[in-house]
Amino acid sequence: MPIMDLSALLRASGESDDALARREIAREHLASYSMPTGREEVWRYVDLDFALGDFELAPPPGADTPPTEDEATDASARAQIVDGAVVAAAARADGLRCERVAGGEESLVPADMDIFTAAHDAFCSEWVEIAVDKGKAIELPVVVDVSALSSAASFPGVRVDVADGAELTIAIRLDSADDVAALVVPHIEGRVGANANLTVVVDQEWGRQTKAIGQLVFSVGRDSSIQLAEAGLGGALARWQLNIKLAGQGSNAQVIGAYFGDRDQTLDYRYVMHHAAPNTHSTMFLKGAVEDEAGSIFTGMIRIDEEAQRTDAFQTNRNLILSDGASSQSVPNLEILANDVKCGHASTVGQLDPEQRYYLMSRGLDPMRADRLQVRGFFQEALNRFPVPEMVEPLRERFYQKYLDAQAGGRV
């Protein structure tokens, strides 16, 4: 299989012998792997109509790349990644570090998972690294902008380290223009120490020709919590593989998601919540809609180890199909090895409720306005749970506008 020029690895500088050895292992994996197919369970329902070798490695960003505004006061730190390269990273709060670091260091994501994780290990030349000192509570969020400007392959990386007793909020924005036919493989990973709190909000609006296959991986320590919220609106193919490991006793995770696909988009979510310690708690709550010929996939796994007694876990996935040509797959799973747990799931796929439409019309609304109100209300429950209140209203309007555009074009 043709593969991108592996000589690009030589661009990395200042790496340790261990880092270079990991790159060499990643190269070996990359050379031996083939593209995944829908016959593999973790890729079920997805048709990858491209090969990794179809893409050149994104060139270094030019000097005219717009930098992040260093003088902005709405963030404790700001960073910018363009085509996989870190072009800005600066912190403005005591006890907080936000900087560019060389790639090649050990990751929470196994390089041998698939061809994409191997490629990330091989080609990610630098990361944004964000770290909070012990006991520090950072008030304003850290903002990270990840962009694709070139119709090429890029491998952005964001690494987070929240020390014991610390608190941090991160807002990550992912975007590209509609004419950018890029392949982006972002890895966002983090470790949360004991008695610490991490909040991560991901705002994904890739352009219509961009394909993104990303990893979200976190390990959570004793008596700590993570909140993860993701809004998915863009991309030709936008896929997240999430793995949260509740590694410490008394740890807690809350995952919120809202996604809306139109035209021929595929929005793909493969989520694993791994309870590895006793007295842990988790919730997953995702709502999605599809229209036109779009498709969505959610597979959720709650895995409870034998040692994870007194676990309390639940996952919910609700889906709305707005056009005859759209499709949605929702597959919840449980793997329970402990015998003292509370665990469950709820999953639905359906259309707009005709009884609700009738009720709203009886109150004076025409059918189109009644359907708009249903769609708006459907997403309300998920978006209202987003942990950064300032983001909720702009997101709500973007979700709503997607349906308005389809109505105006006679597509729903």
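Think of the rigid core as the biggest set of C-alphas that the two forms share within 1.5 Å after superposition. Residue numbers count along the first chain shown, from 1. Everything quoted here is computed from the prediction, not taken from an experiment. First, how it differs from the form predicted in complex with the partner chain.
- With a cut-off of 2 Å and the rigid core superposed, residue 104 has a Cα displacement that reaches or exceeds the cut-off between these two forms.
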The other form holds:
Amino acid sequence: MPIMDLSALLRASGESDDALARREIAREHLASYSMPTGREEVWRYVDLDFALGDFELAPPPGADTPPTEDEATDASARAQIVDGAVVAAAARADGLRCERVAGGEESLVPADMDIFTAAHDAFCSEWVEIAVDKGKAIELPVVVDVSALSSAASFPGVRVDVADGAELTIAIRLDSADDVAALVVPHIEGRVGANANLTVVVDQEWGRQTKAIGQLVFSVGRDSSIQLAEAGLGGALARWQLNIKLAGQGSNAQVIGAYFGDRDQTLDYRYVMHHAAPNTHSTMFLKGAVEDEAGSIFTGMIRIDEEAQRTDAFQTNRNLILSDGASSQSVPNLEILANDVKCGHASTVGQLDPEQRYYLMSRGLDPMRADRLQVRGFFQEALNRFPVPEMVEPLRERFYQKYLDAQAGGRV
Amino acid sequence: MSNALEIRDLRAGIGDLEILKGVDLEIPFGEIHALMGPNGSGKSTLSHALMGKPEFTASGSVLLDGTELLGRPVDERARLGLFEAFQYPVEVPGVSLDEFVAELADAAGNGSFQERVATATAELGMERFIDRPINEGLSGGEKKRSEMFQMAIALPKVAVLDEIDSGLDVDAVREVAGLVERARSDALGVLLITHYSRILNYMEPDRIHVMIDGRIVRSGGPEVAAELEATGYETLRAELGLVPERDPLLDLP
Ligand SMILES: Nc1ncnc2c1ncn2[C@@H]1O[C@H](COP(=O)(O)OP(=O)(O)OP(=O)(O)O)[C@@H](O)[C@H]1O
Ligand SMILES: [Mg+2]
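We have the form predicted on its own; now please give the form predicted in complex with the partner chain.
Whole complex next, starting from this chain.
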């Protein structure tokens, strides 16, 4: 049954009457939302060729759901979300909690942003909650796998709480098979206390037919820092709206991104860095490429509140168009209400540099090899900044492989 | 000895602009020739036209060890044995020199390449910046050193070194001159483009050519450099009855 026509919501195991009743109200509200038209500023440039109502709600995964392989990478905790349901969550480190929670506290993402956040409010019945105790530095990363198995809509939720003085790294991997035509609306959100540090690395590799409309929302406390890196490789449409609020004095954020759209992929980034306190510092550094008929969108907003004096903020977005049919939008925005700030942006959309190609070829490399090297270097500038070095090597190869495939397919 | 490089009536330009207006030059194997000339006379254009830089059109003939280069793509010229050390080495962000060398080794696919890399790395003290992005953030001298390193591993038949001495301190100039002299062999011809006779003090060029306005107007032995040093290009222009093209820089006090 299509998602909009459901007669009743299914209670998640452990979900309280109150929580279910709240979701029922949210579901009724959903009827008053319509799909974005593209005229809204945050939906510009993206063409949504589907309606939420086209999808059924993903059924709870069966007991035969394959568990995450216990990989060689050590983890302090592991969680697995399949079709929106939390099928595994366990921590192995002292001072760290990683568990499935039905219902729970209010989300950092306002439900009324759009039809997708409203739907998340109604249909996300269980979350992975990760919390690290005061003063605890957890050395190994928490690994969270989010996947879609059925061609239906799912609403995964991951909530992170980093207490004062604590340190945590989370690696989030998102994927689905190429034949899964799912709509996934993942919400990943977190609060970082004072003097704390959170590192998040997102490895996005949705299958070719999966559409993902996600939220990354964090609030950062006094003298704390967040590093957030995303590698965007998959999806028919993969969109992230990011909002980092530097809420405490002296807090800082570093956002890094590398993305590569091939064939008819659309990769859509709407990033907001919100400086809400004095002496806050932020950088965004994203590099992306598109080939064939792929499209990418980056709109970056640095918002500096009136009280956020002595803020230092910079955003960089560089795009490489590798085929005539590909397109890339890069739109930096600044909204500055304080007067004592350092703030800037650099944004480019360009093609492979003929001078570099000439130089590399003059040493004997054929044009295919020369371009490969240039593309590799292009991504390396972003990937080298990724905070979890063990994740970088495989990513490097996957970005490179994507370009090799494009060359082999004669698309670039 | 046969010719490493034989240039006949080479004309090159960009669009409608003719920059090289008929260049003839022969460099036998085993010889080092210097090419001098005022700013904008066409020296780098010659070097790029030999290499086949796409924006330049070229006509005439360029034989490298008897093989015609004109009409061939850049990488093929390189594989045939031409090496160009760039006056302005190009930055390749994000690609370290050793990654580049690994790609070259993979493309070359033979064992002796690795040996040359090891030797050249040690000889030129490349360890310090081999893991840094190509030419990015390197000092002027380091860039030139990197070019010499790449020449050493390319093992070319003809090396065109475009101002390999510019931006170098006195010691570095002497060192580079030494490297060029050491590279001298019966299997190599060198065209060394320079503004300064200083580098020529540390090496023994077999011939010196002077280019003005896209033509080689004088060729001779080491005495040509001394002559130029004493009189400058304007005197030579006047002697040859060449009308000087107005250079606004000359009007500066
Ligand atoms: N890409 C280009 N577009 C337009 N004109 C060019 C281009 N490249 C070279 N030229 C012109 O051709 C002439 C010769 O330039 P070239 O760089 O060959 O001189 P050069 O002898 O190497 O000078 P220098 O000693 O300053 O390096 C100059 O007038 C230059 O402006
Ligand atoms: Mg020059």
